[in-house]
Structures are given as C-alpha cells and as structure tokens.
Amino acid sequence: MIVAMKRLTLVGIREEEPAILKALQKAGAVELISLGDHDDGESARKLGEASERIARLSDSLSAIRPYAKKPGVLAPERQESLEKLQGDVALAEQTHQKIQAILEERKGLLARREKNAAAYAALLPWQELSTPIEKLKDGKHTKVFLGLVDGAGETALLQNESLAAEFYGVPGNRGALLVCHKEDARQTAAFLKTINWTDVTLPELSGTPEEAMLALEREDMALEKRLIELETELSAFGVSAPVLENAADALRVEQEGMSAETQLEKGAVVFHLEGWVREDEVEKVEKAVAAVTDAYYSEYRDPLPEENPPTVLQNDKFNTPFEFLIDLYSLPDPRGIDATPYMTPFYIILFGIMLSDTGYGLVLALGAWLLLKLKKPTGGMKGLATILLWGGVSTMVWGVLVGSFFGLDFDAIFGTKDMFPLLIDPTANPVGMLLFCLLLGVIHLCAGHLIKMKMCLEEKDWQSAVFDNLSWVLILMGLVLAAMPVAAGFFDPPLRLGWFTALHLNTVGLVLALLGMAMVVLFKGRDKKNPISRLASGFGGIYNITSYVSDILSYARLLALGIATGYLAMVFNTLCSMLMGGGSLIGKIVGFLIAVVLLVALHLFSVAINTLGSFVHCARLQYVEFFGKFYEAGGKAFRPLKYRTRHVQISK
C-alpha cells in the first residue's frame, strides 16, 4: 500500500536549531521542504569545506585501497556508531596528511624520473660526442649548431666547404655538430632551411653525452629505491583504510545537516521548517524534537490537492522486496496505487517460465539464499537477492513441470521411462508450450483491468469498471473460451473435452466476447451526446482489440526464453559428452576432467545470462502489458533528513 503523508510546520527558537535538525536527523522521518533561499553566505561555505575535506580523504583511500585488507565477497557491511565515526575524525585528518606527504614526494619522483627519461632519449644519439655539454657553446668568432639531419641532408652538409661538420649516430637520423664563422652564420641557417634539417638542444647537463647519461641512470636507480620505499611506507597505511572510511562517513553525516540548514527560513529569534513526515511516523518526530527541547511549535495537516507529496511503500514481508522492482520504473502516483503485492505472484511465476530448468532453479536460489545470509545486503540489493532467491524457487518448480534439470529430462537420469509426467514438454510440443504462454498472458492482462475496476469502483465511477475494463475482461475471457475447443488439440496428448462440453465452451465464449464488445461499442463515447458521434467513438474503441493482439503476442518470449535456456544446456551437454569418448584410458580420463571444467564454467554462465534475460524480460511484461492497463506512475521517492553513509551502516 501507500502510506498516507503529513504536511509538518515545525517553528523553533533559533538557538536550538542545530540541536533540533540534529535530533530531526537521527529519527530519520522528515523530508525538509526548501522554503528559498534564505542562505546568508555562511552555510555555503561551510558545505564547500565539508566538501573539500571528505574529497581530500577519498583520494587519500583511493591510494591506500589496493594495500587495505579485502572484505570477502559474502562479509557482511562494517557496522559503527557515529560516536566511533566521529571520534575518527581527528586521526583520519593526521593519517591523510601523512599519506599526501608520501604522495606529493612519489609525484615529483615520478616527474623526475619522466624528466630524466626525456634527457637520455635526447643525448643518445650524441653518445659518441666527445666534448663536453657545457662546452658546446658559441665561441668569439664561431657558431655552433645542433641538429639531427637525413642522409641527404648529411650530404649536401659535406659538400658545403664554409662549414665544419661531424656526425654522431645510426645513419638516416643523425646528430650533426657543425661550426662556421659569425659572419657566415645567417647564411648557414638559411641553407639549413633547404635541407631536412631539426635543431637540436641538448639538456643543461655537464659532462659529456655519454658521462652524462651514465648519470643519469645512477639517479635512476637512486629514484627507483625511493619510490619502492616510498610504496612500502604508503602500504603501511593499508591497516588506516577504516578509519579514514568511517572519517569520510561522519562528514558525510555533517554535510547532511548543513544541507538541511539552508532549506529552512530564519529570522533573528525564530526560524521555521516544513517537511513531509509518513502519517505513522509522527509520533517519532514529536518525541525526536520534544527531548531536545519544549519551546516549539508543530502542525500536521494532509496534503491539499496542488501538493505532491513523495511516496512510500509499505508492504508485508513477502512483498517488500519486489518493491525494488516499483524502483527500477517508476514510484505510483501518491493517489493511486501500489502495484507490489498484484505484480509479485506474476512476476515469480512468469520468470520461473523463462527459466524453466530445475538444476539452474537450484543454483540460482542457493546463491541468493548464501548472499542473504552471509552478506546480509540491504536496501536495493537485499531486495535483488530475494526477488532472484523466489525466481529459483520458481525455477525448480516450472522445471520439474516441463522436464528438465541442466538440460536433462529425469527420465534420462534416473534411468527410467515415463515415470516423471510433465504438464507440457517445449521441446516436443512448442505450439502446445506457446498456447499456454499466451493464455497467461491473457490471464495477465484480465487481472489488469480488474486492478483497475477495483480502483474505478473506489472512487465510485462504477461507468468506467463496467463499460472500460469489464468489458474488455469479457471480450479476452470470451474468445479464450471460444478457442478452447480448437486449442485442446495442440496439446500432448489433446485435451478431451467432448463435443458437447466443446460446444458450450464456443458459445459461452462467444456470447461473452459479444456482450463486451456490445458494452464497448455502447458505451465507449457515453460522453458524446450525438448517437452518431457515440456510435463512431464505440466502434473506434473495438479496433483497440489489435492492440490487444500486439499485448498477447508478447507473451511468446515466455517460450522463447524457456527454450533457449534448454537447447543452451543441451548443446552444452553434447559438446562434453563427445570431449568424454577418447579412445585411450588416459584419453578418456583428460577428456572427462575437461569436460567437468567445462560444464561447470557453461553452466554457470549459460544461468547468469539467462537470469539477466530472465530478469529484464519479466520486467518489460511487468512494466509494459500489467502496468499499462491500471499504473499511474509519478511519484517521487522519499528522501527524509537521516544519516547517509557510502562505506558504514550506522548503529542505532
């Protein structure tokens, strides 16, 4: 269902304000209203800073995360009070400083080592020079030129007498010293322009290219040692990953509530909130505010008709967790309804179809039964675990029904014959397997349109149940019945109904689907006062029955998916069995170990890929055919001032 929702005006005296947001918090029961901008500078500043200091503690985690010790894949979440998460802070901050020391000396090694990288990668064709570096310089009555040069270039360089040139490197791209006097150098740099010719500045660097070079690796060395000590120190803090976690969350927590300040109206004695407070939680808050203090004043009233207040759901254990699935679309109108409790048993049964193979049924329900209680998840994804845990269940029952277990019949395992009877084998009988697919879809559809009966005669338009969705009931009910008697035959073995039991299905059938489209050609434009205009609109609304077809038709995935997960299995079943026939003894022991390493990794994937088929596919009939025949959708999710952690659950 959908919990009714208050309207809260809380006005308090101004002094007590952080002890109230703070109490308000903790009860984690009221979604603040923004009431403007009433911020005078201060509360936006310190966000900034809250800000800032939990960013400068992630980037400290982040670089001592691959050394912190691993949760395993089942631990359940850390659990911490927020005294702990607090009393963290101060160390974090210490440990942080430590850490970006480490990290800003690793940052300029690192920036040396690239530096000294780029010095060698230029001298290393001037290995051979013999003069120094610092030597290489303009003298009183010479130029001096630098540059890597073709081999084209390199010749017409010989074959210029004004200029003294050595060469230095492999051929093709070579160093080149060259000298001439001052009076010529204008002339030679623009005969350099001619050729292929790149100038060339070597590092400030003494020695010469060679010496300098071997200096260069000493440092090298002498970085590299740092920077493994540097990368021993920073792994040391692997240990500090908590607390800097439970540091990050308690700011977290403060940032909450400066957030909270700026959405509520101040003035110099008193300020003022409003909020949204679910009808059976305003108790809680009254006690919340009323231990703080008894000098404020609050008020609940409903929401009036131009309000939107967020919605809630609340259901019972069993469909809670298909609420994640609510989630995933898009929450119900806080008017309408709440579809949970109508789309779970459709859900389950449809996604145990689409499955349909008891083997990965079981695996399926296993590994969300150990994440359940090992992992004890919350949230979104205790509900994915428990929707998937019944999708199992489903699973293993739909395939005992239709035969098979990681895509065997149980006749082939146990050796016997005819002795597990199945509702209805897909493989042999596909057409049978997909009547009985679209008659749940029809089924399906039909308890749409009750849905909204029900909803229409809530709000006493007994028209609209009758003439828009009973009609529709009787029309789909109606042809149903009418195609039993043809239908019965696609079944193996056919379903016996006799001809007299046939004959009245036709015709009981045949009337219902006639009266309902009668009530939709009647009844269709009730509010057109012209007869012509009603009957036009009536008979318009009856050419709704394609769409309908399109709705039905859609239920064919049901199969789809079904046999694909079994003609999956048993290929994967055939492709092993030929691994295990070799001809030798050692033969058929390696052939038999591979192909159990085979099964398994096929196996588990042929369910993962399946379940995610599974999974979406029943959603989108959910969503699209159910839905789309009663859901009002629109609401907004209910975000009420609480503790909001990424890497703790706090401990009340």
Contents of the next structure:
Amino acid sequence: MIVAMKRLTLVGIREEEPAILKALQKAGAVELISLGDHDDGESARKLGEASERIARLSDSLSAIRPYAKKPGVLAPERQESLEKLQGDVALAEQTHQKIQAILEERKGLLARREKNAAAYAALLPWQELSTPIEKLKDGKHTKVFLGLVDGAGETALLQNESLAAEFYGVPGNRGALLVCHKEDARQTAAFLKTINWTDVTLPELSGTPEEAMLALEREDMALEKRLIELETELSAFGVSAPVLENAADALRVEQEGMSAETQLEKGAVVFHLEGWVREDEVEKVEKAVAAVTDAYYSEYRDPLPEENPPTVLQNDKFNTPFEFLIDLYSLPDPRGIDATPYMTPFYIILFGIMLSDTGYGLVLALGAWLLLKLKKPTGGMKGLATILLWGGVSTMVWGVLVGSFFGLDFDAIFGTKDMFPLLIDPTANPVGMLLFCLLLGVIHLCAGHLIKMKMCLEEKDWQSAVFDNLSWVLILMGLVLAAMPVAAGFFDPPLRLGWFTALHLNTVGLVLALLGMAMVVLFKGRDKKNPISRLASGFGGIYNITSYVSDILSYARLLALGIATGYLAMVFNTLCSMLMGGGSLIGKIVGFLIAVVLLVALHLFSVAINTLGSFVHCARLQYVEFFGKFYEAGGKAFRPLKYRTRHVQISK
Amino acid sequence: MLELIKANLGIILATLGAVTAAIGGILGSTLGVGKAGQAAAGLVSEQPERFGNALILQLLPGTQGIYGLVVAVFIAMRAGLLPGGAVEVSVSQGLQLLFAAFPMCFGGLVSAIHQAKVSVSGINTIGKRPEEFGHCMLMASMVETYAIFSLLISMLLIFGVNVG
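One more: the block was the form predicted alone; return the form predicted in complex with the partner chain.
Time for the whole complex; same chain goes first.
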C-alpha cells in the first residue's frame, strides 16, 4: 500500500524556530521542501564548519581504529541517547587534540628518521676518512673535490700524476678526495668532467664521517624508542573510539538540523516551513510542535495534481521486508500501485526453484535467521536477511519436490525407493521440468495482467481492463490448456490426462485463446475511427505475441539455475568422495579429514554463489517480466528530517 | 598410435567436448572477473565502504566459469570419464557431446566478457551514485541471461545423447 501524503505548511515565531526544528527532527516525520535559496552565507559557513568538525573526528577515529575493540561481526549496533552523544562532544574534541598531537609528533619523527637514513647512506663510502667533515673545506690556496667514481674513473685519476687523490669505500662505488691548488681548480674540474665523476656534498655534521655515523645511529635508536612510546600512547586511545563515534554522530545530527534551517523562509518576525508528512503521522507532528509552543499556524492539505510527493510504502509484517526489492528497483509513482504484496509469493516460489536444494535452503535459512537474531539489523539489511530466510525455506521445500539434498538423492539418504522427488526430477526429466517452469512463467505474467486489470477497473477504464489485459490472460491460459495434451508427451513417463481430455479442456482452451485473439484484433485500435486502420492496429497487437514468447522463455532460467546448483553440488560430492578412497588406514583418515573440510568449504561457496545468482535472477523476473505488465516506477524516497547517524543508533 | 586413436575416437571426442565447455566458460569468467576486479579495487581505494557492493558486481561475470564446469562434468559423466561409470561411446555420440559443448563454450566466453564490461561501468556508477546499485546489478544480469540459455541448450543436448 502507498501511504497518502499531506503537504504541511507551518508558520511560527522566528525566535522559536530552532526549538521547533529540534522537535521536528526528533519526531522524524517531516520531509522539508526547500523554499528557494535564502542563503545568507552565514548558514553555509556554519554547515562547512560542522562538516569540517566531523571530518576531523573521523580522521582521529581512523587513526585509533586499529587499537579499538572490534565489535563482533554479528554484534548489534550500539544504542545511546542523543544527550549522551552530545555530552561526549567536548571530551571527544579534547581527545582529538591529543591524538593529533601524537600524530604530528610521529610524522616529524618519521621524517627525521628518513632524513637520517639518507645522511647515513651518503656517509657510508667515506667511513674510513679520518678528517672531520667540517674541515673538508676549501683553504686559502687549496680547493677540495669530493666525489664518487667508478673503476675506470679511479684508474684515470691514479694515472693523472698532477693530482693527489685518496680513495675510500668499496671498489666500483669509491669515494674520492682530491685536493689541488686553487689556480689549478678549473683545469681539475675540466678533467673530472672527462671521467665518470659525481660531485658529492657530505651532510653537514660534525666529526669524522665515522663519528657522524655513530651519532646518527644513536639518534636513530632514540627516535625508534620514542616512536614505540608514541605507538603505545596512541593505542591507549583505542578505548576512546566509542566517544569519538558518539561525538561524530552528535555532530551529524546537528549538521542535519542546520541544513534544514537553510530550507526555511524567514521574515523579521516569523518563519515559514513547507514539507511532506505521512497522513498517519500528522498527529505526531502536530504534537511535537505543540509541545514547544502554542504560537504557530499549521495546515495539512492533499497534494495538488502537479505536485510530486515522496512515495512511502506500508505493508504488513510478512510483506514489509520485500519492500527492499522495490527499493532496489525503483519506488512506484506516488499515485501508482505498491507491487510488494503481489510480488512476495512469486519471489519466494521462484527463488526456491532456482536454488532447489534442501541442504542449501537449510544453510541459507539458518544463516539468515542467525543474522536476524544476533545482529538485529535494521533497514535494507533486515529486509535482505528476511527475504533470504523465506527464500531458504522455499528452497528447502523445492529441494524435497525435486529430490536434492546437498546434491544427493533423498532416496539414497532415507533408504526409500522411488519416493523422491515428490514432483519431478529435473535431471531425469529435463524437458518436463522446463515445461513446468514455463508454465509458472505464464501464471506469473497472467498475474501481472490481472493486477493491471484491477488498476484499470479502479480508474473505471473497463475497456483497457478487458481488451488489453483480460484478452491476453485468455490467450496465454487458453494456449496453455490447448497445448496440454502435446506437452504431456514430453514428460517421462507421459502425464496421464484422462479427466482433462474427458472434460475437453483443451478444446475449451483453444476457444478461450481464439476469443482473446478476437478481442485484441477487434478492439486493440478502438480509438481509431477508420475501420481499416483499426483492424491493422488489431493485427499489430496480435504480433505482440512474440514479446510474450520471449517473456515466457525467460523463465527457462528457473530450470537452468536449478540444474547448475544441483550439478555443482554433485561435482563437489564426487570430488570429495574420490579423496576418501585412500589405501592405508592413515591414508583413509587423512583423506577423510581433508574431504570433510573441503566438502564444507566447497558447499558454502556453492551456497553463496548460487544464492547470489538466484537472488539477482529472481529479482529480474519480477522487474522485467512481471512489473513490465503493470508497474509504474518513478517515485522518490521519503527523506524526513531526523537523526541520521553512522555509528550509533539513537534510542528513543 | 593412429590405431589407438581410431579405436577410442568416441571417448576422445567426448573428452574434447568437456574440455571445450570448461575452457570457454572458465576463460570468459577469468577475463571478466579480472576486469571487474580492477574496477572494484579502484573504487575501494576511494570508497572502502562500497566494497560489498563492488564485490557482488565483480562476482557476477564469474558464473559462466561455474556453468562451464557443470557442463564439462556432465559430459564427463555421460561419457563415463568419472570413476564408476565406464561406458562405450561411439564416434557419433562423441561428436554429439563435442557439439553440445559449443553453446556453453562460446556463449559463456563472450557473455562473461561483455557482462564484465557492464559490471565495470556499474562499479564506476556506484562510486558516484551508490543508490543505483540495484539497477547496475540488474543490467549486468541481463547479459548473464544468455550464459544461462547457453547452459540450458548445452545441458538439454547432452541429456539427449543416448550413451550406454
């Protein structure tokens, strides 16, 4: 069902506006409509500031996240009161300062360490040089060259008798020290260019290179020690993660309120607010505002034809989780129809055929049930888990009907003889199963047309209901009945249709189909005056049967996915049973253990991948084939002003 | 050697059929999941919270490999290549099993690659508009329809071969 929406107009005293907005946010029932751009720059600045504060806290949060206690995968989300969250903001911002101080210092130390490592590497070739670094400078009459040379360069230097060179470090990467008279400096530099010489500037440290390197090593040890200390200090902040989360969420709530403020219209004395409210929550909103003040004016009216209210779905407890599938596709037009209750039974049935293995259904249902019980998810996650729970149950039933339990035959497990499958064995009778799947498809499509018929009748458009929808139901069902005797022959053993033919149901089917076709031919172009173009339009309508053929064949995927699941399970069983056949006793035990572990892992994988496939393809059959017959998408979601948090649920 | 091949030609052709089905599906899925995985990893570098959705879109082109595996094992089973089921396979039956593998081989290979392209685009889209995840998944599954049909045709044809 689509909930009716009311348009709220609220006028109040400007001074009371913050309190009223707070009350509305707490009620969480009004979606504000922006009344033009009344941005004075001030609110934009405040909004920016708020998101900066949130970003800062999130930054600190991710720094201490590795040290925080991790909630279990299945642990439910934390619940706190809003007051508690707001109370944590001051403490969180102090903590944030401390964490940032540690991070800053760590950054400095890491940079320092990197610099030292570079200096150390630069000094390495010069370790044996016994002159302090600060003395390796040009003198009054002398010029000092420091550089690195390769083997050939070293030989060239040694052969040049006019130069006195000393060499340090390992061959191939030699540090060379040259000293020459200042007058010869240019000549020497020119010579150095001809050999493979790289000028070197030693880091500005005191003492001989070796002393400097020792000093660096000492400093590094101190740095390392401090870094470890900082790590410990940071890890001590791990326990503050919840406080930071609380504060970030409190700020998010505040930010939401601020952005709501920009959507109002403010005068000197009063403010004006417009929004959408669910019809059944009008009272709630009214109470929330009345609790703050009695000096206000409010009005609730139905949406005008040109207005586009948000779409809110409401269903009973069983159908509600399946709204998730509608969200995944597209919400219905606010004046359209909520497809959820119609889709739910088909989704459950079709999902089960695609997975069709009692063992897999059991695993899926159990997993989904545990998730719901322990994690207590909300929103889409809850919907998905509940859908999978029902899908799992349906899969268990279909597994019995087609006789598959973790890829094994039920008869083999229970020792019964030919009792299972209860309905049909797709591996022994694939064509029969295919026809059965296509029949389900026809029923699904006809249901779509019947829903459209109902919609048309509600709009008093009986012509569309009969000529565009009932006609196709007659054609499809009629053809199915007419084809029954032929189809029965494809089953193994052939179906017995004694009562069916006795009642001449196939002839009845043929008549119904022809009646439906006649309706399409004669009335498809009923808005056309010219009888020839009207008939042409009618025959064009009959041509539409090709699209029904492709729609129906699309249900062949029910069989294909079912076979894929069954055979995959069988492949895994065969594989693991091969492992169990070891010769010696030890070999048997080892083989058995490996086989069991492998079997569990492989089947879990198979459940996961096949559930994904079933979920997606079942959804597709609803969206494309079923919805194609009646659904009008195009609604937008209801986003009321409320407490929107990321880490903590706010308790009421 | 030639005599040996001649005597066992039926079973050799059946083996070739199993191999063909496996190669097509698995090759396609490897290419597809790999390509989609690159896009998913790229998205996660910016938005780690989208990992779950990106992973699902990455996995969608992975099913062709499984279908290939299923068809291959099914052919192997029909031809008695698995333990416990030695049967006589004639040349004509071997050829039938080989041809039956073709839809899965080519359908799986090509559909996985193209499905991956849709997945990659979908992964890029949910980076910008996470609420479009459902639609992106649906679009990728549209391509998979043809892999499913390939599987179905191959399986029905193999069912139809009267071995043993």
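Here, rigid core means the biggest group of C-alpha atoms that superpose within 1.5 Å across both forms. This one's a predicted model, so the numbers in the text were calculated from it and none came from an experiment. Positions refer to the first chain, counted from 1.
In this overlay on the rigid core, K143 has a C-alpha that sits 2 Å or more away from its partner position between the two forms. Core-superposed comparison between the two forms: the Cα of L481 travels less than 2 Å. Comparing the forms between the two forms, the C-alpha position of E161 differs by 2 angstroms or more, with the core used for superposition.
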